[in-house]
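Given as structure tokens, the chain that follows is alone and in the form predicted on its own.
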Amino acid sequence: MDKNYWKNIYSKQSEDERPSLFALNVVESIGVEGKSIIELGCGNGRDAICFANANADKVVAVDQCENIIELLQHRYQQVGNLDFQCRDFTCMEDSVPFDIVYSRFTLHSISKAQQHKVILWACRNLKNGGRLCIEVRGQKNEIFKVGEPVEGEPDAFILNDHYRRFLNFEAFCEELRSCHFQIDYAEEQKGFAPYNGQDETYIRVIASRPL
């Protein structure tokens, strides 16, 4: 992952940052009161907040970036049922269990074999039934192939120094399942995550480990 290109990007971003449509989603779909969550590569919190301010027992909000991170722990040290941590999540130990794994805009920025690992860890990690939920870009993006190609990463490209890794949908699903997840609702679409009067396609997937 593009650490320094993330540091650089959260050094200047604001403190009002709303949830994004993906959290709003999955606080209306699936409900997180009650519920624990782990968000790998958080950002700058928006949608941990989001989980924490709708109740949700315990969220766990993962991020390489030191520095917002730390901007985070001690902007919110006294909520108590969230904690900002400043790990890697490609290369996370095992876990007490979680009812919900959550990733978005994340596993475009690692390598496939990267990205298997993340799925074999969130099925150790989640409870009987807990869910994954996955938003990231996809080869119907409309930067597919945009920048310089990555050697050795197929689908992987460099725009404006930074790296990003565009996922097929239907391979991905598939690996999904091979990894023991049951497939609740994948869609490759507009509508997702418009931006600044843009609205790119997106895939967006929630899957189930079995009871």
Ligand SMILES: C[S@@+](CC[C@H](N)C(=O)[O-])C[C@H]1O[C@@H](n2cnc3c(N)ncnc32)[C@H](O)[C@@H]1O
Second form
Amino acid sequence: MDKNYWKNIYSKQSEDERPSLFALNVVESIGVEGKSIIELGCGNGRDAICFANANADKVVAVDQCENIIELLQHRYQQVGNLDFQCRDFTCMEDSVPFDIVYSRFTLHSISKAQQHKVILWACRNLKNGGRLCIEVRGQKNEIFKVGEPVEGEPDAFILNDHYRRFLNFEAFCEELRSCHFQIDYAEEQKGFAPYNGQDETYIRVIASRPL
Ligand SMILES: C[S@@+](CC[C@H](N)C(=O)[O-])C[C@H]1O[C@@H](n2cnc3c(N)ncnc32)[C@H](O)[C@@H]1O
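Mind giving me the form predicted together with this ligand, seeing as the form predicted on its own was just shown?
Now the full complex is given, and it begins with the chain already shown.
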């Protein structure tokens, strides 16, 4: 939806390359060693690289932006457990199931209908007992309702030429349950992703596909 916005950012290579607190939390709380992981919307690859360094068996990391994926493919071509792919994660074909589907700050970039498609895809493409790990902007986020409302997409706004849709926390958890996920952890609070001296409110959810 916002591909040119991201391509432009990646062409400047100005993004933070340290792993996010969410990735570190996943490594710590779930453990990634020996596991297969797919990251949806990997951006500059910082979290995928963190999982690979933490001895994941295989990390597939997809993003829609050719420029950042080509750079990452070139830079990490010798790293056997890292596979960067240029794909639209809202229309992925089914694959060999993963242990973990990870998505940070990406579900708010797509429409509600696309989000539902992605959740169903995750359910089909996780192993039994596999985990879905999501961090995303919700309606308690400080810039909810700031900007131009998007016609036909409630809770979505354009601010500085950038689309964001703010998830309703309870409705999102209910959507996951309706897709047969069990919620292991769900909070909407500050402290998840402090950035540039600001500590905004975000949703973090870890859910399991039942055994
Ligand atoms: C806010 S950035 C987050 C990057 C990374 N997950 C992180 O936390 O550093 C959102 C990323 O999702 C990607 N993205 C958004 N919609 C996408 C889609 N439909 N398919 C693939 N990538 C997408 C964008 O290109 C961008 O790189």
